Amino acid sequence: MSQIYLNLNSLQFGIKSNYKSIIIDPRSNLYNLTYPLSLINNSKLIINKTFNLNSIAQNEQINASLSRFNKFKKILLTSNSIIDLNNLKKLSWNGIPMEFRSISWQLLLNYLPSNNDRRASTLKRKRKEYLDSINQLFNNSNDGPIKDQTTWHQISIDVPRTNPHLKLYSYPIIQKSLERILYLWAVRHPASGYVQGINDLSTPFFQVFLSNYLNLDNNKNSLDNFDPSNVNQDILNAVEADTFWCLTKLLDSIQDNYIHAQPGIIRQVNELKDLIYRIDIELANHLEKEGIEFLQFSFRWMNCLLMRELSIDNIIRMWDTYLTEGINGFSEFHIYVCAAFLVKWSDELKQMEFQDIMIFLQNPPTTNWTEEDVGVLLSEAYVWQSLYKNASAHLKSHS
């Protein structure tokens, strides 16, 4: 491997200088990309702000990362008029480099058109529609909406509690954005209205889309060091609108989770139970013997998509895969992920009694999990799905 040096003097933490062009067309963010930051996350390699990639022993890993990086770049910067979504899905299943994640998520959700000629006009139209709706609802005021104070009150209580361990969500300007997103969604979906848990689901989108406008350094937590108080309003408007529309796309695919009696979640919990009886009957029998009802611990897994059990970075990696699974990623495939998650702790759980089981499942030991751990979980879920998706027997209630 020939010598490769990457100079990072130009990567000044903060807003990207070309943010205006990124707002117009997200592909503008990709043209000057040369190397993935994931390759230079070892601070021991820093020499006068220069990274000598040859000092990394694992050349195969470097070559693989560079290859994936270049494949994403080739797909997204195609000279054809249409981006190949099938190839993007296949490549994204095993994770999306953070440099390409924002535009990839928007394409995979069909928020951005794959037609390159329509992208800028679509973004402009959708963002204007969002801002016009917000101005109408709030009557150009930041003090609160002009109707449905009950919903607004609940949202204003939940938002400050959202991701309390992440500094980004403690800033009033970010909280106001989330409040507007959630309130407009509730108004547009009166059959369900706002339900606790939806606030959590907005944050991966917001975080990924905001990161697209920042020069993030090699520290994954660098977003926590960013003060958004003085962020350009055009950037905030774009991130807020994009988050709203992508959250809407996601929730449309799991709408039964939030209507009266939440039948979607009940169905998912029952399917998880039946699946465990097929995958690990000893664990299923032990939980039954201890009086554990699946609804007691897995309702939150379905309602918040494991966001209370995993870090935001790991959730974002998980969503890379979910988004490639189409409209069923957050409903059907998620059940298999939950099954793999539960079976992972089978040996420990079978040694526990009721109280210890409940405490364990409410706070599983995932603090030190990495993206590699999530990758293993997703691969196991894929195996279970391949084995049981078309087996009608596992869809019947256990008796």
Contents of the next structure:
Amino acid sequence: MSQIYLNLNSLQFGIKSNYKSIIIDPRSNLYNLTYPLSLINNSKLIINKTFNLNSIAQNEQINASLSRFNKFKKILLTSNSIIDLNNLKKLSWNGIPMEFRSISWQLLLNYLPSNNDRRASTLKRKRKEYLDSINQLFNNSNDGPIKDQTTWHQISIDVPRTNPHLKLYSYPIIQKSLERILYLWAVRHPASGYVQGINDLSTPFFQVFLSNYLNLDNNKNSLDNFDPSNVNQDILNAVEADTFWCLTKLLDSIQDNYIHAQPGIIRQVNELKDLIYRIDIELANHLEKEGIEFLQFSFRWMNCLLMRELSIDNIIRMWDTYLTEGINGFSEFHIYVCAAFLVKWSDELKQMEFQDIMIFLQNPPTTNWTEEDVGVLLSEAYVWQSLYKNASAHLKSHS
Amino acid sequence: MTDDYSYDYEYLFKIVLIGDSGVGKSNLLSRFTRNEFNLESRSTIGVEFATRTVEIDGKRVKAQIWDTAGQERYRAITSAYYRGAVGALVVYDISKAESYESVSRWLKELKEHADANIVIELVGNKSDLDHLRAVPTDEAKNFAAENQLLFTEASALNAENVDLSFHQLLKSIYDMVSKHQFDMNDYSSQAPSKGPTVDLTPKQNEEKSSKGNNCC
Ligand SMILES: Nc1nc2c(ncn2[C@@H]2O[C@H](COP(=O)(O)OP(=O)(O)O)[C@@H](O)[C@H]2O)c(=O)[nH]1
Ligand SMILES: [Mg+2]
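Same protein, different form: I have the form predicted on its own, so give me the form predicted together with the partner chain.
Let's see the whole complex now, leading with the same chain.
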């Protein structure tokens, strides 16, 4: 246990010393990784108990965690020429340790090639492509760089309102980054353009990718103590470009959510409604009796993928799982997650009238939710999906 | 500031809050219903909901307020909520001329999607930013008068005139209702425990018929 103690003490806050090689190939981040970093939460408990590790349960938890850690390490540092994505998916479903998250997300999204020989060159090309587009978009014009004033205006009032409770997003250097990402995306996707809420969706990527260059402990607030103002520009450029491409991949899978009349969201809301009629008919009947329309409360759940209802740490854990579900994670599996989320409050909701239901669902009590709560939610969603996925097509809509 | 008699009301009025993104709609609402202001509030997605019960002419009137997202893309969703609303606050930012220029577009939206008798109030928010003023009070006041709108300038930040603007709107609706210009059964509730009698269901395909309503 003294090893854990030493590692805790040697934790330094700031940029990793090998950041240059991480920029070139994120795998270089993994070679020197030692296991205890991922267990700070547990080890803190242990240290508080003055190394008295008599709790078997804790021991087992650490062993399980160590074993997961080593499995990720083994998959990602394979000596084969190709990283085994299927195994990575299986392993990631239950959550990715923070040390492996950035590279795993990029692999699962097919942004980062699983082929070892192509990784560095692809990253280099993608980042250059992004930077060139940004330069073209913002610099090559004398009468102001912005062509689409409406879009720019909307982005520039939404970026300061993005995750306002997290300090990281209050720094101008980060806000500028998000503005560029969102504006370039909007220009390249005229059928939808920028839609409020897309700003939220860029932040898990940004935060996870940035963290990969930092010495952070597992403490949730540690990113809040980080001042990005003096971070090396190469790091920020890489994080910004990677965020842009990964956001693009994510949004490609839910495009219909943001085009005119938002048909993707309407479909998902109806599917959620059908599901609730099957999973929890009493709740469904109660909502109907109270005059609650599913659109009224679940529109936002679909539009922002529950980012307004759960903390960003919870969302990041959730995306570990979503990303393993392939192209459908954010459009299909998400509906089952929403169903599990709604049914969770069934007992309370059935006691409430219209207005209390609306107000409750606009601000559900999830402030104290931990990763375990999210894990349970995802497992419940998985069960509903296996029970109802193929049944839903045959049954009539209740709308 | 808010009260706990929310179920003990005699009238239930559905109100919508509309206007460009960023003018302060959500903060006007949180100031009125919870006495809260948030310099960094998140953008509203789709439609959000809050209520407050106030006393008007000795009657308890419950305002059920639907706050909407200002962005164009959400119009299809948000305009469905105009139906059944008896009042609307059209909000602009006194320091942003564009947001005032959009007012006529918002009025047109109401004309197309809301009931013809809806009572409308124009609210110039952020009156605390007088040093950055881009919209003269008189100009907005005259515009309001020409278009038969109520008018106030208010500040969600320092709370000035926030209660007043909502009260003014609710009073005006109440006066209309009590003069039976509205069908009482549609717009008030005498049986509060049974929940709202106003139809709150957004109807996607109602646009055509609500246009028809404008002539009656
Ligand atoms: N100075 C000032 N700022 C305000 C006022 N009301 C809102 N704001 C700010 O304007 C921004 C947008 O407000 P919000 O209520 O989200 O606008 P909405 O998009 O219309 O709902 C936020 O930063 C608010 O803090 C006000 O009365 N005075
Ligand atoms: Mg708002």
